[in-house]
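Listed next as structure tokens is one chain, alone, in the form predicted alone.
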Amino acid sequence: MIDPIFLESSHRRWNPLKRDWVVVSPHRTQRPWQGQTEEKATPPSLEYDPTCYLCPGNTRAGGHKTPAYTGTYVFENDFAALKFDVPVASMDQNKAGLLRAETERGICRVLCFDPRHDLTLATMELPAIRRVVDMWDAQAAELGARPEVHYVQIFENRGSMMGASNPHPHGQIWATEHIPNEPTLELAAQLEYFEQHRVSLLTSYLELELSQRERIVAENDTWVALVPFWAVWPFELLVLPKRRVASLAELIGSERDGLAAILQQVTRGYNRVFDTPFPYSMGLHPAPTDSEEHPEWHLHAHFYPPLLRSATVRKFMVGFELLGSPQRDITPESAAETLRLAMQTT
């Protein structure tokens, strides 16, 4: 169990997954200024919105028509950040390693979770969420099989506070030629730990969390959701399968059901924390698709929600957090207690 001094005094916590530190300042919860107030989010009320380009049968901004789909629907992003039809090129001016650039090829797709405009993962039924899980796997398998693709990043931005331009239930899938920064950091940390201990870093970490249960907020037979010991965002969550697998493709049927169930429980619980549709960025981190074996990698998902003290007060990453180290006020243990109560009432 954690020493009480770390629940009351300023300290820093080590993030072994990225090999950096986060500052925790429990005493700051008593300061007078409680954060900037934002507008409270309101959920869409229409099952079908004729102005929504993701609703079945509507025309998208790029001129393409969205078909009358009845389950999930995937399409190439009309305004993709990455494309494959770019020439391969690189530069390193004066060979000094200072002015370097290289082309980056990739594919960006949009995955509509459901045809109904007014749903979210929190309000969808379990069979519908399971279909999303299966589509994530199918997309990861298809894109990851391409020799040019070395990483498939699946993610969802939920709510305008997190930059979601459309409330229709959807996420994105980016397949990239190179492994992005965050998975690269996690890969190095997991490789180092595996080489030293011959077990995956997150397997060992999960065993510790399950034995202590201070930061566990939701659990089923195959998956666990917890506030990581090193959490940066106030109500950040790490979602892990109990069995070590490196990718979605390795999940058996019961584990896919468990993933759908934990996603539903987590998102519904989030909505109960401040009685509002909870914004977040969520992403899955599978192993790279670089044709290598990855016994060090433990599939996981991150939830990064911005809300701090209410439905209208958000956390900003500014000042010291941009220039020094990330910092949080409420302890992960306190956040876990709040989330645990919310998850239990879903």
The other form holds:
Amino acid sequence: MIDPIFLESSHRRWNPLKRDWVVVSPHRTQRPWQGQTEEKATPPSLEYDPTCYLCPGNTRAGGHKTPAYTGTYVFENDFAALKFDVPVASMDQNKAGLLRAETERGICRVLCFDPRHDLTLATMELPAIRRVVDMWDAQAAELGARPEVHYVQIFENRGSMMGASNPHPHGQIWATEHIPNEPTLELAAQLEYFEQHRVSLLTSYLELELSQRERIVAENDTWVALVPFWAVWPFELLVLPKRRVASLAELIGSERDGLAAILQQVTRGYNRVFDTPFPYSMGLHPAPTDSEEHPEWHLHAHFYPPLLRSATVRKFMVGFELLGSPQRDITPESAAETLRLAMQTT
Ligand code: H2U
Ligand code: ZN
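Given the form predicted alone, corresponding form predicted together with 5,6-dihydrouridine-5'-monophosphate:
Everything in the complex follows now, all chains and molecules, and the chain you saw is the first one.
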């Protein structure tokens, strides 16, 4: 169990997955707040919104028509941040490593989770969430099989506070030529740990968490959701399968059902914490698709919600966090207690 010193005194915690530190200030949770508050989010009430570009049968901003889909629907992002059809070039001016650039090829897609405008992962039925899981797998497999693609990043921005442009349940898929920053850090850390211990970093970590049960908030036969020891965001979660797999493709049927179930439990629980549709950015971290075996990699999902102490007071990553290290007030253990209560309520 954690030494009470770390529940009461300022300290820093090590993130072994990114190999950096987070400052924790447990004594600071009572500080007054007179700063910015956000609008309380209200869920959409329409099953079909004639002005929504993701509702079946509607015309999108780019002029394309969204068909009358009945399950999930994937399309190329009409305003893709990355294009595949770009010339290949790189520069390193004066060979000094100070003015470097390289072209980046990529494919950006949008995935509608459900035809119904008013649903979210929290309110969708399990078979519908399972369809989303299977579509994530199919997309990751298809895009990852392209020799130029080395990473497939699947994510969801939920709620306007996190920049979601539309309440219709949807996520994004970005396939990139280079492995992005976050998975690059995770790759190096997991590789080093595996070389030293011959077991994956997250397998060892999960074993510890399952024996201590201080930070676990939800669990089923195949998946676990926990507040990581090194969480930065107040209600951050790490969601991982009990069996180590590197990619979605390796998940068997019961593990896919388990993922759907834990996603539903987590998102429903989140909504109960402040009795509001809980905003977050969520994303899956599978192994890179670089044709290497990845015995070190343990598939997982991160949930990064911005809320701090109510539906309208968010955490800001500013000042010391931007310039020094990330910092949090409530301890991961106390956040886990709040979340556990919310997630175990049926
Ligand atoms: P976000 O809500 O996470 O921003 O995702 C929605 C994406 O949908 C966004 O990247 C795209 C935006 O570019 N989009 C289209 O491709 N077509 C449209 O008609 C509107 C939005
Ligand atoms: Zn819609």
